[in-house]
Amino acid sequence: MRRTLGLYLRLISIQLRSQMQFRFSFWLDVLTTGLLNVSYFFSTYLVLQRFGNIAGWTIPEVAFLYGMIEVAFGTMDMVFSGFDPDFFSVFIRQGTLDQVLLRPMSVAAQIFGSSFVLRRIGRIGQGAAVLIYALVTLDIHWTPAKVVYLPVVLLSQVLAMGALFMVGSTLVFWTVQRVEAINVVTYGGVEVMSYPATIFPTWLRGFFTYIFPFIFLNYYPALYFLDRPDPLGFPVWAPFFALPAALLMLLAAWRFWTFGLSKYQSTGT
């Protein structure tokens, strides 16, 4: 394990050095990414300012939902970028995975270390700015349990969204090209988690509850942090199901990944 971790960190250091070769271009990319994502929230802010709230949620409360998932997704997109189906499909098409399989090192660790998109800090930064705005504006009754649970929720979101990237990459073993449908769940899930669950129709809410348990990753933890009542009538443990839900998704994704890897056949390129 220590050897694998050491090799992974060396791969990441190589990635970071290569990305920092052209620093002006790098920081310009970070800035533009951050500004682009800020514009998305700003448009939502203008709408909410006009109507006052959405399903009873004020602007700072929606900002809390939005900020958490943006920080988490940006972090996931940076750490799990090797499993991004767009990136991984190149491994399959070019036969690069054949080289990976020949090396005396964990295949998953090599995939993790093959890409680390540092410019995602632009999205993380804008999400953090929105989250800080929410935390400063909202009158949250902080307890030691809430202080400890907030990073747990963020970690859970990172793991759950990373699991979807792993599923998308696994499908590439059979399709060679990325499967667009996985983006509906991944990026669509981010959009769903950015708003109160009660604004969505019952069928969509059910999909992101019982098929992909996103409702436990952001909405229910937010109810706990903001001391809001539960309008959907779930059990009292629902706000604390974030980490178990994420671990279940990650375990399922890992098993699917190992199954797909065992069925891999080179494209011959």
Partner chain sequence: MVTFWRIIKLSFLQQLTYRTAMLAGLVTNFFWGLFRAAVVMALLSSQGSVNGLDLPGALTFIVVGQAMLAFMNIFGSYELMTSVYTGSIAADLVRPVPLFFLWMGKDLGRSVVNLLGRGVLLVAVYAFFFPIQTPKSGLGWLAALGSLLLGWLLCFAWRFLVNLAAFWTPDARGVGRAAFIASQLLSGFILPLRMYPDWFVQFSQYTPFPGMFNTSMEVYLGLLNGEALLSALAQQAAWLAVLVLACYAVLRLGLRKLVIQGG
Given for the second form:
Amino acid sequence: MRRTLGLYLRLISIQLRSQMQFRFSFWLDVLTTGLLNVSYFFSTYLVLQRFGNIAGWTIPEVAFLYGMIEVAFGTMDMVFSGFDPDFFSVFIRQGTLDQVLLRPMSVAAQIFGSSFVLRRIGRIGQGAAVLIYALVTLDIHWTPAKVVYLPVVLLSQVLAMGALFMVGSTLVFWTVQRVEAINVVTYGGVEVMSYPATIFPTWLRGFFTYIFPFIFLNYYPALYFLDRPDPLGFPVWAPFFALPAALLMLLAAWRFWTFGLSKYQSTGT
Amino acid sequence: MPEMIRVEGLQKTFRVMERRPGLRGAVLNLFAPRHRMVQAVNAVSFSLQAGELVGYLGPNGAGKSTTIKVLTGLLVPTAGEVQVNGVVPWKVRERYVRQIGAVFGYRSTLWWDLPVIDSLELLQPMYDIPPARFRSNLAEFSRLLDLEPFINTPVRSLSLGQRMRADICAALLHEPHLLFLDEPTIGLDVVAKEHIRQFVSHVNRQRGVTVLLTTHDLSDVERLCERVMILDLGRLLYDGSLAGLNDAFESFWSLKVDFAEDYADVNLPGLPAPRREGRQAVYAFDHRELSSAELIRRLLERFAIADLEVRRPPLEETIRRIYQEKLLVDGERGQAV
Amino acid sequence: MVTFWRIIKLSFLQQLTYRTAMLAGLVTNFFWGLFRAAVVMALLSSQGSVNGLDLPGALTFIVVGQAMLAFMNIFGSYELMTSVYTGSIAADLVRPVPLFFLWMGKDLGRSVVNLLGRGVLLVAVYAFFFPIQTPKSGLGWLAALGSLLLGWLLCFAWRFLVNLAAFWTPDARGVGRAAFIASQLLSGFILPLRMYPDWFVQFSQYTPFPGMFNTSMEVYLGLLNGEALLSALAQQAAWLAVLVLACYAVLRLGLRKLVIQGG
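Form predicted in complex with its partner chain, following the form predicted alone:
Zooming out: every chain and molecule, the one shown earlier first.
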């Protein structure tokens, strides 16, 4: 385990070195992707200036939802970039996976180490800025439990979204081409999680509760942090379901990944 | 000599989707895909002793890469037994790949954006090579393969020959018992090819590394391998010495004779008439029925001869005929297995 | 003209071969429309209407917008840039069609496939979920189609202009991204402009961006009539003239730079 971690860090440091070679374009990339992402929040922000609230949530409260999931997704997108289905489908097509299988190191660890898209800090940065704006503007009644739980929620979101990337990549074992429909739950999941869950029609909400438990990853934790009552009547511990839900998703994704990999080894491409 | 590779009844079947053309076909493909089973490798058995250097030949699509993929642990076969150095490759992948080296001519296994030296140094912790061994191996290979001039160049900027040398070095730093070379000289010029052959021969002799070499370039095989295996249509058709291959399939050799005088009739009884050009004549003879020594003796008895040359048909020609005319597939089999 | 037509046809046929990609895009598009529609519903259900835009109108705006996304190529493209960097633009320059029209033909063929294969299909599917409005008269349809065509041309001219940045900087992608952020937000593609604060709407009127999308949708929904309609179409046409002139001027400067520096 320590050996794998050490090797992983070496692979990552190589990634970082080569990405920093053209500094100016790197920072331009960071800035413009950050701006691109925040423009969607900016749009919501402007519209809410006219409407005051959405489903009873004010601008800073929506900013909290948005900031949390954006920071988490940006981080995930950086750490799990090897499992980004767009990247991984190229990886398979170019036969790089065979090269990975020839090395005496865990396949997953090598894929984690094969890409680390540093310029995602643009997305993380804009999410963090919005989150900080929310935390400063909102009058949150901080308790020690809340302080501890905030990073746990972020971690859960990272793991859960990472699990979806892993599933998307595993599908590539069968399809070779990336499966665009996975975007509905990855990028679409972020979109869904950045609004209060009550705005969605019941069937869609059910989909994002029981099939993909997004509602427990961001909306319910937010109810807890903001001391808002639960309009949906879930048990009181619902806000604390984030980590178990994420771990369940990760476990399922991991099983699927191992299955896909063994399928790849028995059929090739 | 201990056995290094044992393959018994290896079989690999792929399921291939049949694509129907047109818009209607595309819809049908989506909802009612039609499959076809393709036997890439069928009932292949062979064994390699430690220290051997064996050529693995066959036309495109014969099943060579499938065999190599199984032997390197990348692919799980449909049926059959494979043991390499006492283990089943795909069952203990991480442990197994430490013992082998593999080079693919058409694809680098190095890190594309890294300078060669960084790529090589990454292998030290990855394969847990003791630092001292690593340094001495690197120094030796670097000298033999002449890596020094480009060791700080990123892999992506290397020429094909340089990249191949770097790749071969990378495959050997951890001192594997077994080396798989898949088309190592593809696309290289004569000098670069020779450089690589020399090195392969060196590690095989000096270090006792067992080598399995697939190639399209028969000069690689002639230069390096005493034993060849020929595969076609997924079946192993020949396993034996290179000389034996020629003997088995090219029974007609030719003898070129320069006569010292002008003769009107140079025909020999029992042989077809030679092709003539001035004082020169070329006799074709079946070397299994008539040895070249015997033929020469008979000529010398009758004629004054200035010069002689026995020609065996080039290996290239033999192999081409074997592939094209499917000589081994049915009919005569020689030493075929 | 014949060549121009041929280019359109060629890129149309080429785009037809990407059927699976189109189908996949359809699924993503569809869900995105649902998400946006939920936001609009949550905002407008309490208020009834805003600036004359009511809930059915806003929903139509959103879902037809999603359907037009691929046709309008709202997210922008970086192809022309790439051809400048790779030097393949040289081959385009010796063709008998001006560069501007050559690329317009390429884009148009692709867009038409996306309109038919993606847009129409998507609207049909959305019709099961939302009450989709249509223009009330033949004249309304005509005005909407005219405005949509002007909108497409504006989108194209903007893309072309932005891509020309490649002549001056190796990092034109960043420039492009920033430019396309502006056009997405100010064209009303994310949410109808009428839902934004008044100062923002007023500000947007000084830019060509509302004409790329918002105007066409308002014409389609019948929100603009009489003089307002004519003035909206005139504005689109005027901005188009400005952008096309800008494209030609900037292209000439860029080519001069290319010739002097030898690419």
